[in-house]
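Next comes just one chain, in C-alpha cells: the form predicted alone.
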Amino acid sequence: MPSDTSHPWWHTGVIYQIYPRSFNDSTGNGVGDLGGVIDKLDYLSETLDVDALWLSPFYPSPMADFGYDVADFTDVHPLFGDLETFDRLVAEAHTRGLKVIVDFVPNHSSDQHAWFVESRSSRDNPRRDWYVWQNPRPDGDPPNNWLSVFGGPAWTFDEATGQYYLHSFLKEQPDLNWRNPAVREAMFDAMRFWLDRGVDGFRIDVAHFIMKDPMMRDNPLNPSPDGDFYKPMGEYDSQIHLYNKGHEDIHDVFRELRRIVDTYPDERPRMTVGEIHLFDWAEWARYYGDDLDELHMPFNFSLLHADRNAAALRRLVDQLEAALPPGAWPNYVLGNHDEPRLASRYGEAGSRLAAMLLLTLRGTPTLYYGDELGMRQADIPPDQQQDPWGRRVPGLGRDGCRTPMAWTDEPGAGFTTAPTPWLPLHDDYAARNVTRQRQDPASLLNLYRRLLALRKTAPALQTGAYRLLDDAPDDCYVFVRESDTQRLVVALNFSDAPQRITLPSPGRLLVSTNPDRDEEAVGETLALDGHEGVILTRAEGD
C-alpha cells in the first residue's frame, strides 16, 4: 500500500542520521567521507528502506567541534570530499527515492571563517558588527554572566580590540549577530545555495539560540541546577537560560526563513526540523508558529532521557499530544549524535522494545546510523578521545556514540581499510555488524527491517490516528493506531514479568520483538514475555 500523498514526505517517512566521519570511509583514510556514503545508499534504500537521510556537517572547518564549527557555509571539506561528490550524492539518493537532509548551523560560524577574521580585525571594519561584540564591565569583567555550554563564560576578551565577542559553545565558534540583516541575508543565501543543489530540508542546530536579549541581561540563578528529566550539564545548569537564547523575535527569523524554504517547487517539498532543547512544551510548541509558518517540526527529545517505564513513556507522548497546535505533525527521536547509545541506555531486550515505540508512535521517527545494529556506547580511553567538550568537562565527551559504524567483522569492520580509524570500533564489532545481523532472522537489525517495512505499508501507522488503551496493565504500554482502512494495536511490556492484556477484538500479530511468533493469531486476551512488544492487526473477518 502506497504512502498517504495527501501528507508531505516526511509526513509518512523515516529518517536516518548520518554522521559522516564514521559511517563509511572510501578513501582509506580512517575517516568517513561523503563518498562512503554514496557506497552505502543502497543499504539505506534496500536494506532498511528509510525515506531520508540526514547528514551531520561536512563543511570546511578546523574541526573544534567536528564541522559544527563552519569556516564556509557553501562548501564540502576536502576531507569529506568536494561539490561535485555532494552533487554526486543528492542525485544517486533521488534516483532511489532518499531525500537528503542536511545540518545548517545559523548560531555561530568558526573563528577562522573569513566574516569573523575580518570582524576582529578592528572596531570599524565593515564586518565588526556580523558577530556579537561587547565592552567589557568598568573592572573588566565580562559584560554579563552567560555561560558557554561547553563550560566557562560564553565570553572572550580580544585584546587587539579590547572588547569581549560571544560564543554561546567553544570560543573557536563565534556567535553571529541575527539583529543585523546582512548577516540574515549572507545565511538565508547559503540556505538557497543547499537549495539549489537539490536538498530536500535542513536540520537546524541549535536553533533557539540565534536570538539572544538585546539588553544583554544577566542570566538568573537557577536554585535546582540538577536539572529536570535532561542530562546534567554542570555548571551550565547553574543559570537559568532567561536571557542568552530563545528572545521573543526569534519567531520572526523563522517565519522568514519558512517563507524562504516554502519559494521552492510544490512538486519536491522542502522541510525543517530544528534542534530545540526545549521541555516546557508549550513554548516548545511556539516553534510551529502560530499558523503552522515557523519550523515544519521542533525536535521532539523528551523520550531521550525518560524513564524507561510504561507509565513515565505513556505520560510524555500524552504531554505531547496535548501541546501540538491544530495541525502540528509530532516527531520522535532515541538518539543522535549528542547522547550516549540507545542499546546503553536501554539494554539488550529493551532495545527492541524501543524499536517498536519509535517506529509506531504517531509522527516522524529519527533513526541514528547503528542503534538499528544495537551498537554500544564505547568507552574511549582519555588519551583516544576526541571531543572537545568531554575534554574540556570530563564524563560529558561524546565520541563513545559517535564510533565507526560496523559493516563486516573484517579488521576496521568494512568502515576503513586504515590501520586506525579516527575513534576506536566498539568492542563486540566483530559479532555486531550488519554482515552478520543480517543473515540473523532474529537480530535487531532484522526486527528494524521488519517493522520499517510495515511502517512502508501500514496507512495506519504512517499518518493514523492514536489512542490510548487505558485498562492495561501499569507495567503495559498499549495504544491503537487508526486509519480510515487500518486499525493496529501496539503492545509493549516493560517489565520482566509475563503480562496478560485485554484486547478490543481478537487478532493476528504482524511483528513481535519475538520473531517466533510473528503471524500468530490472538484471540480476546494476549500474553507478553516479559520485555516483549507485538504489533497487531483485527483478525480475519473481525
The other form holds:
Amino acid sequence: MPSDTSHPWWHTGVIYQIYPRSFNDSTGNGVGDLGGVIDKLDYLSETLDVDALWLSPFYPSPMADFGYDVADFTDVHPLFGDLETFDRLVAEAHTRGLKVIVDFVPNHSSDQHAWFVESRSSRDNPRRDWYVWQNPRPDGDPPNNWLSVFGGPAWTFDEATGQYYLHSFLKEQPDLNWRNPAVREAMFDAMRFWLDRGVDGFRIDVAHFIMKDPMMRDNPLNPSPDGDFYKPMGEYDSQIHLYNKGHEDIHDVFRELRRIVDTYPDERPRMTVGEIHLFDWAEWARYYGDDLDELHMPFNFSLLHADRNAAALRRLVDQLEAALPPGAWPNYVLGNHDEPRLASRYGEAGSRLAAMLLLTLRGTPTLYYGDELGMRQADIPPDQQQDPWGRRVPGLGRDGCRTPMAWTDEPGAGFTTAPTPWLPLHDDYAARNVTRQRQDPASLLNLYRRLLALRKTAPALQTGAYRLLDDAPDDCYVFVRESDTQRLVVALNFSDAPQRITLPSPGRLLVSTNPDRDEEAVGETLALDGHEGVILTRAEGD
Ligand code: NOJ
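Taking the form predicted alone as the starting point, write out the structure of the form predicted in complex with 1-deoxynojirimycin.
And the full complex, kicking off with our chain again.
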C-alpha cells in the first residue's frame, strides 16, 4: 500500500540521523565525510528503507564543538568534501527517494566566523551588534549571572574592546544577536542557500535559545538540587534558566522563518524540526505556533528520559497527545549524538522493545545511526576524549555515543582504512556490525528492517489514530493504531515475567521482537514472553 498522500512526507516518513564524522570515511583520513555518506545511501534506502537522512553539521568549522561551531553557514568543510559533493549527495539521495535534512545552527557561530572577527575588531565596527556585547559591571564582573551549558560563565571578556560577549555554549561559540534585523536576514539567507540547493528540511540547533531577555536580567537561583534539564548538569543546575533563553519574542522569529520555508513549492514541501529541550508540555507545544505557523515539529525528547516501564510510557504518550495543538504532528526520539546510546540504556531485550515502540507510536520517529545495530555507549579513556563538554565537566562527555559506525569486522570496522579513526571504534564492533547482523535473521538490524518494512506499508502505523488499551496488565503497554482500512494492536511487555493479554479480537502476529513468532495466529488471549513485544493484525474475516 503506498504512503498516505494526504500527509506530507515528514508525517509518514522515518528520519535517520547521521553524524558525518562517524558514518563512513571515503578518503582514508579517519574522519567520516559526505562522499562516505553517498557510498552508503543504498544502506539507507534499501537495507533499512528509511525516508530521510538528517546530517549533523558539515560546515567549515574549527571543530571546537565538532561542527556546532560554524565558521561559514554556506559552505562545506574540506574534511567532509565540498559543495559539489553536497550537491551530488542531494541528487543521489533524491534519486533513491530519500529526503535530506541539514542541521541549521542559528544561536551561535564559531569565533572564527568572519562576522565575529569583524564584530570583535572594534566597538564601532558595523557588525559589532551582530553578537551580544555588554559592558562589565562596575566591579569588572560579567554583566549578569548567566552560565554556559558547557560549564563556567556564559560571558567572556574581550581585552581589546573592554566588553564581554555572550556564549551560551563554548567561548568559541559566540551567540548571534537575533534582535538585529541584519542578523536575521543573513541567517535566513543561509537557509535560502540550502533550500535553493534542494534540501528538504532543517533540524534547528537549540532553537529555543535564540531570543534572550532584552533586559539581560540575572537568572534566579535554583532552590532545588535538580536542574530544569532532565539530567544532572553540574553547576548549570544552580540556576533556573528563566532569562537566558526562550524569550516570548522567539515566536515572531519562528513565524518569520516558517514563512520563508513555506515559499518553497508545494509539490516539495520542506520542513523544520527544532531541538527544544523544554519539559513543560504547554511551553514546548507553543513552538508549533498558535496557528501551526512556527516549526513543523519541536523534537519530542521525552522518551529519552522516561522511566522504562509501561506505566511511565502510557502516561508520557497521554501527556503528549493531550498537549498537541489541533492538527499538530507528534514525533519521538530515542537516541542522538548528545545522549548515551539507546542500547546501553535499554539493554539487549529492551533495545528490541524500544525499536518496536519507536516505530509504532503515532508520529515521526528519528533513528540515530548505529542504534539499529544496538551499538553500545563506548568507554573512551580520558586521554582519547574529544568532546569539549566532557573535557570541561567530567562525566558529561558525548564521545561514547559518537564512535564510528560498525559496518564490518575488518580493522577499521569498514568505516575507515586509516590506522586510527578520529574516535576509537567500539570494542565490540567485530561482533556487532552491519555485515554480521544482515546474515543473522534474529539480529536487531533485521528486526528494524521488518518493523520499517511494515511501517512503510501499514497506513495504521503511518497516520492512524492512537488508542490506549487500558485493561492490559500493569507491566504491559498495549495500544491500538487504526486507520480507515486497518487496525493493528501493539503489545509491549516491559517485565521479565511472561504476561497474558486479553485482545479485543483474535489476530495474527505480524512482527514479534522474539524471532520465529511472526505470522502466528492468536486467539483472544495473547501470551507474551518476558520483554517481548508484538504487532498484531485482525484475523482474516474478523
Ligand atoms: C545542541 C547540539 O545537539 C549539541 O551537539 C551542540 O553541542 C550544542 N547544541 C551547541 O550547538
